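Coming up is one lone chain in structure tokens, specifically the form predicted on its own.
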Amino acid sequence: MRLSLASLGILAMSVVAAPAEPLPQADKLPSIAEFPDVLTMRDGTKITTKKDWEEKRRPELKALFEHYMYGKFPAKPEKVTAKVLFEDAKALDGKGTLREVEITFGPPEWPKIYLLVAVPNGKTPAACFVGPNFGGNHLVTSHNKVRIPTVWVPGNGPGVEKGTNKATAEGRGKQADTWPLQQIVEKGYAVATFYCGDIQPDRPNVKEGMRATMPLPPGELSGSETATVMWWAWGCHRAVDFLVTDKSIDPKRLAVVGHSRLGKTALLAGAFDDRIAVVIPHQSGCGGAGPSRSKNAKAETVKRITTAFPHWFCAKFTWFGDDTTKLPFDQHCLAAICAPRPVLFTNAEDDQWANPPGQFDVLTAAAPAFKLYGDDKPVAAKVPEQGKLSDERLGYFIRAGKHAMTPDDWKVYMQFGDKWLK
């Protein structure tokens, strides 16, 4: 079954407009100490309104980010096709249907997403959580039908050939607790996720996936193309192409999630695409959920990650290493942009690389975002205690443990989305 989402009536996504002038090069802008005012242009002006908020104030922070830390965010195609590969409606103990849909969105060189989907049986349309996973749609089913990815895979996940990067069916279900499918179906919820890798493999300098389709426009200066962190997010809002025309999901009803570096890729696609209604970033971290001006010893750092994972972010963001009070903006304005969509952090205690601590301080710096939307009591006035949720509008969680995503977790993603995706 082949279907062509565009006839569907998919809307175009919006594409940040250009700042009217050049952004200065790090060295020429103001330093700030503290989070910059997420309600205050670069000119000054004072935004009061919700109006000013999503005509100025909004559009200009989209673009700051992709200037200085993602890339260009990339238009949507002008085409979208999605092809059922395989429908199982006795799945998961015979408590969800499982299908398999590969999504067509350029030239046929270009990578595919290949998006697995797990839905109620009976309980449609369902809301539906969202997001990328780190080696291949088996590893978290042992379904004999879902297809094993042939691009690189990382050599250090279950059933991968050593020296190759390929994965095979040995690592089936090897995963299947970070994204327990038929613990979310038992629940009323559906559930889709697709490898990071069909859009873009997660190493640096070799020209594939979608990295090896765009090259930048004449006379564009390096440091704008997009980076691996955008086009993972770019990939989300292809998923979303699919599950909104999808008639056992309800296209008002979806969430999306990540962990680790695919928490940044979950917040940055939840900031820059408006059918995303909730937004669950998970142990996300520097680039991500974690600030950027880090008051925690034992947080990643802007010139830490830039140097091990340079590919993730657009090559400004290395300015910004040795003095990341430059930066025009940090990472509560991306939380805001997302306003007035839910929005909720989780953490475990052990994994201070993620900045726990530092992530609660982005939701209250993000809030008065969100006021202007009327919820005069956004987040709460505190860190929550450990393993309680906290399910304001800017949520917070943390548990014991360390840095995983698990069925707990998920427990915690559900318990949000019940008073969040009614």
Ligand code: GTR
Second form
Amino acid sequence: MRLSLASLGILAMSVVAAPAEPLPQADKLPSIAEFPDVLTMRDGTKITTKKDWEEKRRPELKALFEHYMYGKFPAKPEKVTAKVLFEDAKALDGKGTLREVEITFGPPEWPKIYLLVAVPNGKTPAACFVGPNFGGNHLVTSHNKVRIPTVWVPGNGPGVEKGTNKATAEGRGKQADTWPLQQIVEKGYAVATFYCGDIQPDRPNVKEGMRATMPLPPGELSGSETATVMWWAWGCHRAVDFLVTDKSIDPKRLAVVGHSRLGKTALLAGAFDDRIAVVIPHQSGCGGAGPSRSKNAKAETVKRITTAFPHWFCAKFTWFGDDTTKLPFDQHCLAAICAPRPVLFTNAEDDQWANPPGQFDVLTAAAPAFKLYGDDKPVAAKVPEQGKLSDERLGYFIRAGKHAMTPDDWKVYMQFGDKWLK
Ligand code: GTR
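Alongside the form predicted on its own that was just displayed, please also present the structure of the form predicted together with the ligand.
Below, the chain from earlier opens the complete complex, with every other chain and molecule after it.
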């Protein structure tokens, strides 16, 4: 089956306005010690209406994030096509239909996405969680028809032969807990995931993935070129291109989910694509839901992340490693761009590296944008107790335990979905 999505005219992406004049270097930016006010434009104008927010401040913020942090938001592909590689209507103990879809969106040499989609039998069209995974679809199910990635995968993943960075069938089902397909379809939700490395392998200095389509010498990112987290987010949008045409999915009820570096991705993907109804970055930390102006000494810093993972962000973000007060935004502005769509930050107590208390501050500072849409109490007054979901429009959850995405975390995503996606 081949579907032409572009012909359906559904690729409406948000438009990013170019700033009126060139944006300055970090040393020419004012120092702002606390989070910059989300409703104040760079020129000092206060935003008080939804209209001005959507027409002025929101595009300004998007342009700033592109320029200084994630790099350019790539244009939408002219044509997106989908081919179902296999379908099993009796998968997941007969509870769901499992299929894998090859999504093509460029010339033949460009990467493709392989989207694994599980849909609850008899309960369609269903709300759907979508997001990238760390090492391949084959890791999240032992179904033997699921494709094994042929591109570079992280060497420490299950079933990867030492020193090869090649995925093998040994890995099948070894990370089924991270995307618990059956648990999700049993609750009446659909779920869709793809290997992030199919769009951009998680390593710097190699001309591969979407980076190979850019006119750059290998590894060279000098300014605001599209960085890896942005490519992953853009990949989520290509998955959405398909999902909104799939009859078994409700296109109005899509939630993006991701863990850690892929949680950073989920937040960015939600901010830059209004087709996504709910945004769930899990333990995403610095560069995601965690503030750059961090007050938590145990949390990852901009300096550290841009040193250890320079390719995740555009080169200009390194300017702010020694002085985050120069940033003309903080991560509350990214959450605010999602308004009025619900956003849930989920965390774990032992994962201070991801800065759970700082993430709550980010939600609080994003609230004024949500209030413009008439929600007078978009965020809880204080951090909820451990294990208890605060399900406001700017939701928050923290549990005991470590850095991981678990079946219990999925229960929380679905609890939030029961409120905001039903
Ligand atoms: C860490 C990184 C974090 C987080 C994490 C992950 O090494 O410092 O920002 O993204 O990796 O993705 O698991």
